[in-house]
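Just one chain follows, in the form predicted on its own, and it is written as structure tokens.
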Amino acid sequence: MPIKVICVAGARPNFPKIAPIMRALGAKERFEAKLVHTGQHYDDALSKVFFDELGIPRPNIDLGVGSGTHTQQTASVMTLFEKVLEDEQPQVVLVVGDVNSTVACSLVSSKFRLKQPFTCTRGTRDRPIMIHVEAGLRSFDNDMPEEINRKVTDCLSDVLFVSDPAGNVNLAKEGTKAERISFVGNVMIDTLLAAKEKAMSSEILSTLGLQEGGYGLVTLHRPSNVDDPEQLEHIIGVLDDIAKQDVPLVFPVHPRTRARIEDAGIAMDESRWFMTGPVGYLDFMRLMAGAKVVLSDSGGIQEETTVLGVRCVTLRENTERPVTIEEGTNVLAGIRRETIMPAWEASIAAEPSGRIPRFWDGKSAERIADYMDEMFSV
């Protein structure tokens, strides 16, 4: 009998990190892996168009949550996903990243008994073994909803495995055991390296009349950035003064942003702001691999700059992943023109390092079915 391995995804930075995972267990003959999308995230530009351009298989389960609250969202989840043990009896459950699909299914899993036992290189289980993908990120802000959704589900998990060195070294710090963490690298960085030559031919550019090199990428979502009318406000005007200075700036506005723009009456001046809707992965990459600079609260685009070579001014009080600092393609702003203005400045200046990090090689989803297949050798 194959081992069945659970795969969840939620939202849109979740399909990057899923696709390769799903490929490598497709090419183990001992694992039937499945991928539950929870629907956190639901509408085609958001996560759908990922299906076509990634190449992952159409959902076996979709729970079709929607949006709401964090706790009714996160209790959404749970409630559903429960069902889905019950149905599948998997004897691993894997999530990644840090969303409310993320914790909802951890917790669930971490509670779940199977109606059969089974045995691996960890002695025998009833419950399903528990993986993150992605664990150890740390932004030491408890005021993220992303950063207790990471600190509940590394706790739960019984296989932690690490993208960013800093991973090693928080999870240490905590106490958590050695045998449970493996540095494996960063899965997404094997979804940008397989798309990235298909990526470089989007006409996207040509689209909207875009020059190589000669403009700007911005994205904003987290709460703390937009959802406050005056921080909202504040950061675009910033971001417009640095459009005025021959860089105009494209601006793929999340459908929670635009709203909020809409809502606080910001009016942008269409001769420096290029807005769109959300973009497919594919035109998105092309976009930031052609941008003289990213402007983004993003975790993920930060690790993506990193590898492209491009630099990434992060709008953020603090980041989960220091090795894009460490590697020098990404500086930290903060929210407020006294510090942006200086980083954007500092950025402009200086050329990207080149160095990309440990085991961001595209190999990393390989690593983690190889582990995965060792476990159980029994």
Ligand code: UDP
Second form
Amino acid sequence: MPIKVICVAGARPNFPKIAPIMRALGAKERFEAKLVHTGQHYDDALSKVFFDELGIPRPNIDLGVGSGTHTQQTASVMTLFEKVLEDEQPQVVLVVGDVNSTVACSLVSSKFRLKQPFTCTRGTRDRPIMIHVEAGLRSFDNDMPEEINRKVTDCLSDVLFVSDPAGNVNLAKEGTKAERISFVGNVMIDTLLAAKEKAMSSEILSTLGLQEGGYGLVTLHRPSNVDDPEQLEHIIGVLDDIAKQDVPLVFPVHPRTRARIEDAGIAMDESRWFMTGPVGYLDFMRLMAGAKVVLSDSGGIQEETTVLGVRCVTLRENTERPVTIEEGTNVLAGIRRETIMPAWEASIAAEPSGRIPRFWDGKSAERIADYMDEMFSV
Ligand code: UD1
Ligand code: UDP
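The form predicted together with the ligand, contrasted with the form predicted on its own above:
Below, the chain from earlier opens the complete complex, with every other chain and molecule after it.
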């Protein structure tokens, strides 16, 4: 009997992370990997496009939870995911990243008892092995919902696959036993490297009438930046000044942010702003690669720009991905005018330098699958 692995994905940043893992597990005879889509993100532009472009197999199970408050969303995933575990009786549950779907499925799996115990190198057990991919990241900011999700998921997971060297340090400081931790590199970068050639032939620049290196690329969706109308208006005002002085800004707008811009009645000058809905993964990579600078509050985009060698100005007070600053092209700009403008100026003053962090080499998912294979070699 193959070892059954339930892989979970729910929101946009999960899809490029789960894609190479599904592929790598599929290449091992030992495993039967099934994909559960929680439905946290459901718009085609935030979900289906990734399956189409990245060749992710269609989810075996779609929970269809949709939007809600944190509690509603987490609770819905938990209730429905428990039923999945009852039906599937998996030996392994694998979650990625730091969204509500991640923590919800970790909580359920950690307390779930299987009908049949199984044996692996960790002994005989009657609950699934919980695996967290992208473990150990910490912003040290509990106002960020993702920070709670990361800490809880890490605390509950049996195996912690780390992408950023800081992850090892953070987990060790929290007293995590070394045998639970493995530094495997960054699965999101597996996807980027695999898709880069295809992305570079995207025609998005000519479609939008953009010149290579002649625009800035903006994304915003952190609740701390967009949910408060004054804060949102302030950040857009600072970005608008950059657009006036330097380059037009392309802004693929996340639905959360679109709603807040409309609610706040913020009008953008169309001669300086190219507003679109969220764009597909390949078009977005082409936009990043051709940008003079990316200005964003995203987590994953800090990593992708590092590998593409494009400057990234992060519109946040902290980052859980410090390697992108220490080794990559990222600069932490904060959210005040007095800090964003100097960060922007410093960022455009020099050619982006930076190197690719260790193990961000396209082989992280293979390392994960090899490690898991080893775990069941008993
Ligand atoms: C979620 C994650 C965040 C991640 C982001 C990536 C949590 C707590 N947050 O934030 O970590 O960085 O995804 O994009 O898990 N909506 C749509 N269509 C959709 C999905 C959402 O219109 O397909 C709208 C709904 O109005 C919803 C709002 O966007 O209320 C927010 O969606 P939600 O998944 O709750 O949080 P995100 O801000 O997307
Ligand atoms: N992304 C995309 N289209 C967009 C914006 C982002 O394909 O319009 C991709 C981006 O390249 C990265 C992922 O979405 O792979 C990051 O998601 P997001 O910024 O929403 O989440 P975070 O990383 O902040 O959790």
